[in-house]
Structures are given as C-alpha cells and as structure tokens.
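Just one chain is shown here, as structure tokens, and it is the form predicted alone.
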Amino acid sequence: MMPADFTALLPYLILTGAAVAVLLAITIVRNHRLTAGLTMAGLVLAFAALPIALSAAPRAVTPLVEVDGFTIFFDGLLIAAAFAAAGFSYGYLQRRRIRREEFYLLLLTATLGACILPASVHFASLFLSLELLTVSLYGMIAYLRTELFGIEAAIKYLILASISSAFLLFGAALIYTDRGTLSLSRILLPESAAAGALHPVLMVAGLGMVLVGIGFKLAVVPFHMWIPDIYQGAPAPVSAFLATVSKGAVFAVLIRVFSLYTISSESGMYAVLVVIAAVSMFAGNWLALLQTNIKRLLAYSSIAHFGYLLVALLAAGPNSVTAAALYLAAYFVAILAAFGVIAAVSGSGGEAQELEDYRGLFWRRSWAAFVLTSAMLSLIGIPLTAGFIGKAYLLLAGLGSAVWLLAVVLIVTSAIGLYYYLRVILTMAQQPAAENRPAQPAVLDSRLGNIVLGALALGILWLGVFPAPVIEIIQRTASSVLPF
C-alpha cells in the first residue's frame, strides 16, 4: 500500500484507534464521562479527517474499497449521526444503574462498519462491514439487560438479520457462479455480462436474493415486519442509530449499485422495485395511522420514507443522487431530533413511548416540545423545514425522469402522513385533566443532549431556509458517483 492509501483510509483508522482507546480505557478505569469523551473525540477527529481523505480521492484502496467524493459525503453524514446518538446516550445511560462504558465501544465498531459500507465495491468488503455493523447492533439493542422488551427486540433482530445475511451471501454465491467475480463494478459491466452469463437464471436469482437481503436491512415492504418491535424495544439512542446510521449506510450501497447499472424501465427488476416503493409508501403511512406508541409510529413512517427514497433511485437521472442524498440528510436531522427528545424526556423508570406521555409537553418541557414539533413538521414536508426541500427534490427527480406513478403516490401518501404527525403536535399542545395527567418525564438534565438537540433543530430550519450550501456539497461530492 502507498502513503496515499493510508490518507484515504484515515477516517477509518481513526475510528479503529478510538475503539481500541475506549477498550483500553475501560480495562484501566471505569468512568462514564471519560469513555463518552473518548468516543466523541474519536468521532470528531474522524469527521475532521474527511477533507484530508478527500484530498487523496478518488482512490481504489485494494479491489475491495474505493474512496471518492460519494464515500466522503456519506461517511460525514454517518459520523455526524453517530455523534448525535452518542450525545443522547450520555444523559440516557447516566440515569440508569448499569455498566455504561461498553456501550460506546459497540457504538464505535458499529459506526466503523457503517462508514466502510459506502466505500465497498466488492461483495467481500460489503459483507464484512455489514456484519461488523449488525453484530455491534445486537449488543446495543439488548444493552439494558433488565428490559424484557430490549432482549426480545435483540433476539428478533438477531434472527432476522441472520436470515437477511444468508440471503445476501447465497445471492452473491449465485452471482459468482455466473460471472466469476465478486466485484460490484465488474459484475454489472456489459462486457462482463457478455463474457459470463453462462447461467442467466442464476444471475437473476442471485440479484433477487441480494435484493431481499438489502430489503430486510432497509425494512421496506414486504421485509418490514421486524422494524416496529426493534424500534420499540431498543433504547431510544439505539433506535436513533438504527434509523439513521444503519439504514443510511445500506442505502448508500444501493445508490452506488444503481450508479453502476441502470435498470431498464421495461425489465422485471424495475417493475418489482416500483411495486416495493409504492407499497412501502402506502403501507408505512397507513400502518403509522394506527399507532399510539411514538417509537412504533416513527418505525412505520420510516418504511414510507425509504419508499420515497426509492423514487430518486428509480428516476436514474442526473439529479437522482443529489435528490436521494439531500432527502437522506433531511431525514437524518429530523429523525435524530425526534428520538433525541424521546431519550431526553425518558426517566430511569422507563421510556416515554406512549403519546399520552407527551400530552401537555408544551407546558411542561417547552424546549423538548419545540424540537419535536420541528422534527414532525420536517417529516411531513412543511415549507421552511428540511423535509420540504428534500421532498421537492425527490419530486423533481421523479418528474424529470417521467416516473409519474411514483410521483403521484409520493404526493398522496405524504398527505396521509399529515394526520399522524400533526396528532403528535396536537397531543403536546393539549393540557390533560388533573385526574388523567401522565407521569412527568424526567428533567432534561444532560447539557450535551440539549446542545445536540439544539443543533438538530437549527439544522432542520437551516436546510429548509438556506439549503444551497448543502446542495452544493452534495453536487461536488456525492454526485461524483454518477456515470453520466
């Protein structure tokens, strides 16, 4: 390896070093503040190293990993989301009498696995980084070992993640049988198809099984049934990490694959993806209408949001990656803010999950209610919020490529989402009767968590009012993956 290779890998090396430092610190002294400080310092250093890595990009570091502008953008998004999750975790864990330090080690290893995913251009690196992320999440979901729902959620995630990994691996094996390579770019090149294609049925079956594996990770219909139970049972900061870092990293892989291979609008695969996107948008919003648990509501709504994101991928035009990356950034700040409020107002006796727990929150915790309102309005797509700009770009990408059906479904299902998001806001504004007053949430006692919530609320408004700098960054970096 050349020095430039190490420069390109610098953010990953820093994350690895931070994980080792946290592990050594735990063996020497158990100190929650020290461990959290080392974790967040490692994440800040890794984020600061991204421009240095960009100076060496684009660069193929072995046949497994390619560091380019696309990789750097998504790694920055994932590291920033991990930092927010770590900030929420400090106050959340501080209120519980458990051993807290190992949580941050798992968070760092999960972040490392997630960050390698956008750089993966080979099935080997894709699978190893995905498993590093997934195995770390098993422990994070079940970290509160006294919570039965958490143990149940971790077992469900273990079983379903193992099944999805098996589909992914077997699909890769079938593709290798047909093409003789595991390189994503070489598999999808036309000359590779001409030289291989000894068993086209194997190729189609392999791609189908890989799609099933990725569908499970993204929790789109019909692979979505696990997500509400996992979100509900996991600690709130872990649910935030799952909703953003985990799913965002897998979606980045999907963007890279779509950039290498344009699916014909007349192919069967295209029709399958259109059905998945449309049904995910309808089912996610429809199921969210029935929820009285805010974590399950956000879980079902996330199904719809990743259905929206599939619209940009299927558009496959010059604005598709920009639209997908911008919407993903808008979704990140909104969903992190929502779960951050859940973590902040949850006491040591349990989480504030039911909508009744938020009744009158405007009168009791005005700051938390303001942040949660901003998040809900952004998820709806109300003007002057990040979500509005994101949905506008998705629609432009879809209409620009004449994906009329999905564009109409996006508009209709977004209108359905108005009901359950506004219900959360109205519940917070209502003053409960004295005899029905819910238990008071814990005081927002984490200064770090408050700072992170403030930054996310500011991000929601800033992206909605002045998105030009972010769009410019996306067009300079993330869009570099396009073959156009």
Second form
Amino acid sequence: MMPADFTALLPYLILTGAAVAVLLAITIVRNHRLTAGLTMAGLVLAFAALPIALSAAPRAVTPLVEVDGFTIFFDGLLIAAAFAAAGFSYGYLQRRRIRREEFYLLLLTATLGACILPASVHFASLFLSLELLTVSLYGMIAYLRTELFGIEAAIKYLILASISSAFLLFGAALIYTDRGTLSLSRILLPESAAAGALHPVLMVAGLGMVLVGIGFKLAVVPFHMWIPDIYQGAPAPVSAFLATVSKGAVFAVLIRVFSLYTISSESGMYAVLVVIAAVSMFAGNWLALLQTNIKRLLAYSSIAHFGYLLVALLAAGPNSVTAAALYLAAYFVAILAAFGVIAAVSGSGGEAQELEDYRGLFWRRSWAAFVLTSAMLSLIGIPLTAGFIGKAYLLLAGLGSAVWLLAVVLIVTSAIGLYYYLRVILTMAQQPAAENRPAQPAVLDSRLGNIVLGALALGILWLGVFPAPVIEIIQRTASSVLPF
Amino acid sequence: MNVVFYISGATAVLTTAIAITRRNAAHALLYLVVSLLSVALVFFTLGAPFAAALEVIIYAGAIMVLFIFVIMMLNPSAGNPAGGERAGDAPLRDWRLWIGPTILSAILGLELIYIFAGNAAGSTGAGEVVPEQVGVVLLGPYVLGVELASILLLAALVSASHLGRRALPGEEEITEGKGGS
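Could you output the structure for the form predicted together with its partner chain, given that the previous block was the form predicted alone?
Below is the whole assembly, all chains and molecules, this chain first.
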C-alpha cells in the first residue's frame, strides 16, 4: 500500500486506534469518565482527520474501499452522530449500577463499521462492515443486562439481522455466479453481462435478495416488522445510534449503488422501489398515529422518513444526491435530539417511554421540552427548522424529475405526520395530572448530555435558517459521486 | 469426478433436509455434520481443496462438535414431558438413531478413498485453487477485509464477555417482576 492509501484511510485508522486504546485503558483502570473521554476524543480526532483524507480523495484503496468526497461527507455525518450518541450514553449509563466501560468499545467498533459502509465498492467490504456494525449493535442493545426488554430486543435483532445478512450473502453469491465479479461497480456493466450471463434469473434473484437484505436494515415496508420492538427495547442512546448511524450508513450504500447505475424508469426494479417508497410513507405514518409510546412512535415514523428519502433516490435528477444527503443530515439532527431527550429524562429505574411520562414536561424540565419540541417541529418540516429545508429539497428533486406520484404521496403523508408529532408537543404543554401519576424519580442532569442537546437544537435552527454552508459542503463532497 | 460431485451434492441436500426436520436437536446436528462434510467434498471436486479442508476442520470439526456438546450439557428437553427423549439418553443399541448418519458418512468416506486412489484426477471447476493463492489474495487485495474481520471478532468477543460474565457485588441483577412481554 502507498502512503497516500494510509492518508485516505486515516479516519478509519484513528477509529480503530481509539477502540484499541479504550480496550487497553479498560484493562488497566476502570473509569467511566476516562473511557468516555477517550472515546469522544477518538471520534473528534477521526472527524478532524476527514479533511486530510479528503486531500487524498478520490482514491481507491484496494478493490474493496473507495475514499471519495461522498465517503468523506457521510463519514463526517456518521461520526458526528456517534459523538452525540456517546454524549447521551455518559449520563444515561452513569445512573446505572453496571459495568459501563465496554459500551464505548462497542460504540467505536460499530462506528468504524458504519464509516466503512459508504466507502464500500465491493460485496466483501460491504458485508464485513455491515456485520461489524450489526455485531457491535447486538451487544449495545442488550447492554443493560438486567433489562429483560433489552435482552428480548437484542435476540430479535440478532435473529432478524442474521436472516437479512443471509439474504444479502446469498444474493451476492448468485450475482457472483452469474457475473464473475463481486465489485459493485462492475456487476451491472454490459461487458460483465456478456462475459458471464449464465441466466437472467440468477441475476434477478440475486439483486432481489440483496434488496431484501438492504431493505431489512433500512426497515422499509415490508421489512419493517422488527423496528418498533428494537427501538423500544434498546437503551435510548442505542436507539439514537440505531436510528442514525446504522440506518444512515446503509442508506449511503444505497445511494452509492444508485449513483453507479441509472436505473431506467421502465425496469421492474424501479417499479418495486416506487412501491416500497410509497407504501413505506403511508404505513409508517399510519402506524405511528396509533402509538402512545414515544419510542415506538419514532420507530414507525422512521419508516416513513426512509420512504421520503427513497423519493430523492428514485428522482435520479441532478439534485437527488444533494437532496438525500441534506434530508439525512436534517433527520439525523432531529432524531438524535429526540432520543437524547428521552435518554435525559429517564430515571435510574427505567425509561420515560409513554407519552404520559411527558405530560407537563414544559413545567418540570423546560430545557428538555424545548429541545424535544424543536426536534418534533423539524421532523414535521415546519419552516425555520432543518426538516423544512430537507423536505423542500426532496420535493424539488421529486418534482424536477417528474416522479410526481411519489411527490404527492410525500405531501399527503407528511400531513398525517403533523398530527402525531404535534400530539407529543401538546402532551408536554398540558398541565401534569398529579393525582393519577406517581411522581417521577429525581433525575440527575448530565451536563455533557445537556451540552450535546443544546448543540443539536442549535443545529436544527441553523440548518433551517441558514442552510447555504451545509448545502455547499454537500455539493462539494457528496455530489461528487454523481455520474451525470 | 462428476460422479463424486453429484453424489456429494445429493448427500448435502438430503442431510440438510433431514437436519431441519428432526425434532431432536442432537439428531439434527449429527445430520448437519454430515451435510457439512459433503459440502466439503463438493468444494474439493470444484477445485478448492483449501476451502474443503477449512470446512471440515472449522465447521464440521470445531463448531458442530461444540454445538453437540453444548446441547448434551444443557439437555434442553429434560423436565419437559412433551419434548421427546433426552438427547443423552438414546441407547446405542437403538440402531435407528445412528444408522442414517453412519451410512451417509460411509458413502462420503468411500468417495474420498475413490479420489485418493487416483481414479478422479482434476477438478470439475475452472481450475485448482491452492492454499498459497488464497493467502496471496487475502493479504493482497483483500487485506482490508482481513483487518475488518479481526475487529469484528473483537466486537463479538467483547459483547459475549459482557453479556456472559457473572454479576459483580453491588451490580444490578435481574429482579422478579420486571418481566418482558
């Protein structure tokens, strides 16, 4: 490998180094503060190394990994989200009488796997990094060993993720049988079709199974069954990590694949994706309407949000990658803030999951209520929040390339979303009904968690009022992946 | 060589089908071992002797034997009147229990003797992949994959050790009444 290869890989090397440093630190001295500090320092360093890696981009490091502007942008987004999740974890774990240090090790390895996913241009690296992310998540979901809900969620996630990985692997094997290559950029090219091409059925079945594998991780309809239980059972910081880092990284892979090929709007694959996007938007919003548990509500609404994101991909216009990246960034900020508030208001006895637990939050903890309100407004897409800019770009991309049917579905289902997001805000504004609810246990405020929450609330407003710098960064980096 | 391939392939399909339909976990695992052995022979006939050796050593050898021991130690059907006979109780005299895997393994063994007697030179695949080539590719273009796999194992190890260890004094323990759904 050349020195420039190491420059391009620098963020990953730092993340790996941070994981090893945390491991060694745990063996020498168990200290929650030290471990969390090392982890967050590692994440900051990896983030700071991204511009250095960008100087070497675009660079293909071995056939497995390609570091380009697109990779760097998504790595930045994922590392920032992991940083926020680590910030929430500190206060959350501090309240529990458990061993806390290993959590950060798993968080770092999961982040490493997620960061390599956008760089993957080969089925081998795609599968390995996805497994690295998933295996770390098993441990993170079940981390509170005494919470039976968490263990149940981890076992469900273990089984379903293994099945979806098996689908992905089998699909990759079928594609390899037909085309003789595992490189994502070559499997659909005409020359490998001419060289291989045993049978079109092999290729179609292979692509279908890969789509099932990816669809499971993104939890789009009809592969969405797992998501409410996992979000509900996992500790709130882990739910935040799942909702952002895990799903965002897999979505980045999808953007990468879409950027390599222009899928013709007459093909069967296109029709399947249109149906998935439309049904996800409808089903996610309808199911979220019925929830009284805020984590389940966010889980169902995330199905809808990834349906919205698919609209940008299917639009396949000049703005589609910009729109998808911007929407993903806006979604990250809002959903991190929402789960951060859930982590912050949860006591040592259990999490505040029911909407009833949030009644009168404006009076009890106005800061947390304010952050949650801004997150909900952003998820709706109210002007002056990040979500509005994201949705506006999605609609522009959708209407600009005449997938008007999906654009209409997006508008209609967003209107449904208005109802349940506003209900959360209303519940917080209602006077607490003191007689039928036991007093919430006093919760220690975590200063670190509050700082992260403040930064996220600021991010929501900043993206909503003054998005130009972020859009410029996206156009300079992420959009470089575009073929047109 | 083609004959060897088809017999091994048919054995693999048959044993896998039996393995997933057994009600007794120990019996299913015995068939699964035979299934993995026949897959190893398939690899061999396709010109991948290294993959065949790994399949035998790691899957049929290490992992499956571990599974069988774990199931025998845990004895899942003990105390469950509807669960059929206990895995460790099957008397050796009852030939119906062990005759199937034995015959199928014997077929695979005969195939192996047939190959080593030199009757079946060459492979049905595109060519033979020797271990040296595997090593060169793993540490060449796939070196990042190897590194990723090492971190993957670290993550799995840390998760397993965290979930599996005993609770320390003063640590939270599972209390009654905190049931899952």
